[in-house]
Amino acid sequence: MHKPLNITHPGNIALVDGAQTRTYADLDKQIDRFAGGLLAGEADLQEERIAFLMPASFEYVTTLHGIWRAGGIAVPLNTASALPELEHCLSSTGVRRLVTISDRLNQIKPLCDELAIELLDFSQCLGDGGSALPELTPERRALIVFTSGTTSKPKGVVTTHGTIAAQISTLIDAWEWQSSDVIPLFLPLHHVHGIINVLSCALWSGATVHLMPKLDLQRLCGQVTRGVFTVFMAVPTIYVKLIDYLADMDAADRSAIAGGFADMRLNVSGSAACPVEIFESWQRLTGQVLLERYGMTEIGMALSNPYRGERRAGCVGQPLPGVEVQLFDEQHQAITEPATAGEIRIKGGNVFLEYWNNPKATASSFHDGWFCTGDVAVVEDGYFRIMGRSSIDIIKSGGYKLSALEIEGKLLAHPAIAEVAVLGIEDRTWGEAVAAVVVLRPGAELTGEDLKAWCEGRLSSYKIPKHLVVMESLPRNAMGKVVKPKLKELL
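Now give the single chain's structure, the form predicted alone.
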């Protein structure tokens, strides 16, 4: 099986962490040392689950790949999680060992003691590098990443080495990754966006990753201005932050940063729907046409706008190579009529193996061999457009199925609205009525009647919000996506 680390050019820079760098040869040796240290004389970890808690760093990459090479299952944890959330991840996977770095030891030690988990400092795991390592076959389990848990407790999604290889290779082909690419990595490293789309695709390609434990807009934009990066991947929230950040600058500084983004070969948006308003604002500002794609923890990426070809605002494109995608209605019949909404279902080597220790949830997520995503979409002129999660983003009002995401995109154009979430609330007449929860721009005011008047001519009458709630902030998960079930609880 292909090593998920490209050492064709061992002298190339693999990782940049602040002022320090690691070549591919250096990283390869360090990973072997770590794998040998974990094995401690054993021949194979035999799919032992090993958790690790650390930010984007040399240590993170070494630990992830070292667990893989030793034959274990890597369980990356969210560094921003509260202890009850970490406890769920650790106890549900039966982890016996957890690796962290020295400045995180005190944070996690009490929980490890409570759960009888051996706590290891990263530096303690480095062996001499001379250990024999097991042969890894594609069907072996490699990674457990937890779902966001927006509708239930987070589930551990198990992917194999073969699944990971399929997820990486389809993106390398579709987005034309090159060994000369350089990309920043500030996304959370307990989700597939950061782990697969950025880190793994780059290392498989022989490219360079700039590791950033947290997003620093000033530092990032300075590097962009200097032409450091060729590829940029972010969630829509980050693009909003960048647009607002640049808006407060003088024209010369704004032009220099925008020019740096314009010179990149690719800007990608994902993990949440990119509102058309943001898509268009970014294009006006930088000249970059965002490539929006669609995926989830269980499947990696499934749909993508083309690298070469038309990228449509509000659409997530077409199936990636090797991925089968089909819409189905509520009676499990395949939808063939254009512009007819249905649930997205997926087949392919990119699909996960199982939910850890949860056969009931695993079985219920498949139908006739298709993975049922729970996301609703339509196909328009060959391009998929996501309407939202069937459980929360599809509002059934007066006999219509309304897309909350579509309405949100329209409302973001209102000059008083900084952020918006649209959801359906119980209504005696309509079944569900459209409600808009907004965060206003500084100094702005907005009433329900003002919003309804503004929506006239911009939205169909049945899509105009019947309720307006103003909040100081919207509840979001680590990827910047609004957690609507939690928002409903707050309302």
The other form holds:
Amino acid sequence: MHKPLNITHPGNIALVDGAQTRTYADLDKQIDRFAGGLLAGEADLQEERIAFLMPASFEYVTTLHGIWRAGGIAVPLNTASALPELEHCLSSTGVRRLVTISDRLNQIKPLCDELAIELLDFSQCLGDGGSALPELTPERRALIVFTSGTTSKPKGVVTTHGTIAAQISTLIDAWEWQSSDVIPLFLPLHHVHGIINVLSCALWSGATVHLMPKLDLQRLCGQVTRGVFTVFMAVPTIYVKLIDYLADMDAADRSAIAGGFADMRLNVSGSAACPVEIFESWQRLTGQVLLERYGMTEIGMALSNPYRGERRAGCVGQPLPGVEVQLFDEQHQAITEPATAGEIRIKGGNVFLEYWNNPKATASSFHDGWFCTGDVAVVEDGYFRIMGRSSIDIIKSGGYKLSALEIEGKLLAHPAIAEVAVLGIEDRTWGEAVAAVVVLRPGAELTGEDLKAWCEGRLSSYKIPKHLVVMESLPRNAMGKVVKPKLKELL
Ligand code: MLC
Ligand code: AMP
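Hand over the structure of the form predicted together with malonyl-coenzyme A; the form predicted alone is what we had up.
The complete assembly is shown below, putting the previous chain first.
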């Protein structure tokens, strides 16, 4: 069983939210009360899936750990999701109880009523504490995080307490986490980057996490200038936004913020490729050599540039401790020659257990015991370099993995759209931006603004197409299959 909270430093500040703080001892006590409240006299939740919808907050951390301690499976929901997206997460995992905070109750109540889910306000779940708690062995299921892929609907990735422990401990070793570390957390808390790399590594280490419900560059940079943080982790989009934000200010302010970053012990980039230009700009601006690493919801982190040693621009380094990484060719043969591209496959205690209630998808994502990532890489002078993905239907935008098929399925319900192909188009800020190529029904008209308005409430904002191209017909191959057009030529 992993030790989710490092209570060897009970007086250390675990969490900061604005002017409020929680020590490890306070947090531990609150989690016990929450676990007891959820159990309501039962001995063990027996892997009941409990969903929760809340921004980064004391309540979020207490709920996540409380579900774990009570023997449940935590299902953190995306606070930016549209209701139909939440419906899929809740119904596919058979959730019967959902915890939220008072200002979110009205947003989610109609959906809970429709699905006969009991809606709980966080404060209702706090018991008196002191309840007997179940023993949690490493093979028990702990977490379901939804990920998009080559299927139209997102799949629930199940990790056990053992998987989570492996994912956390490898990063703590590799990046030398310490109880004196202080890190800001502005990433969404329904993905492994926020949940494992930032929150869990910090809480396991006895470090301090500053919770920010949203990325607010002005507030964040104010704290950076004051030297609050020692470690910073973000997706490349956020480094682009910071570089642009700093470019627009006067030299004295810029140098104060850049100095704050320079004084940190570590700046990490991941979840999407960090362009060499951004790596170099960040180094010029702050003196920090970004540590780029590679991971995935199903495996946590797998490859990382070294904490001590050369961090190479455009590369993701070497396998983390305890993680086996091998490139394979299309005939499933291991690639042994250098500089030959192949699919990244992974083995190790960090690899997920299964896709929830989807044995077919689970079986087809493994080959000979290796998890097949669908990412293609080469090894050059001992460093892995990601070259792209084997599927054009996966888009990475702002660090979010999006399924072109899911977005296409949604857009086909638009009354003006007869046919649609969705793809990612290169974008300096977002890495890729979502673009839709459509064929309209006879006599219909559609603008980008119309489409955006129609998508609101149906899709999360980052899935809504930012580019719209109307064509007479979609290009097809000799077999009649749609060939996604090269958008650069059309825009
Ligand atoms: C938002 N906008 C986008 C967009 N996202 N436009 C194009 N493409 C996108 N992807 C637009 C909105 O529509 C809005 O436009 C404006 O930007 C502001 O929206 P916002 O939501 O307020 O944006 P912001 O807060 O700035 O969000 C940017 C961000 C966010 C980078 C903070 O995208 C984010 O948190 N990304 C991280 C995702 C993450 O953690 N992924 C890890 C997955 S795990 P308008 O016109 O309405 O103003 C994983 C494994 C691993 O990948 O290896 O880590
Ligand atoms: P997700 O499914 O949201 O966890 O996204 C995982 C995917 O993000 C991986 O399969 C990669 O395609 C991509 N990814 C993560 N880190 C990097 C990186 N450093 N460089 C390139 N792609 C990355």
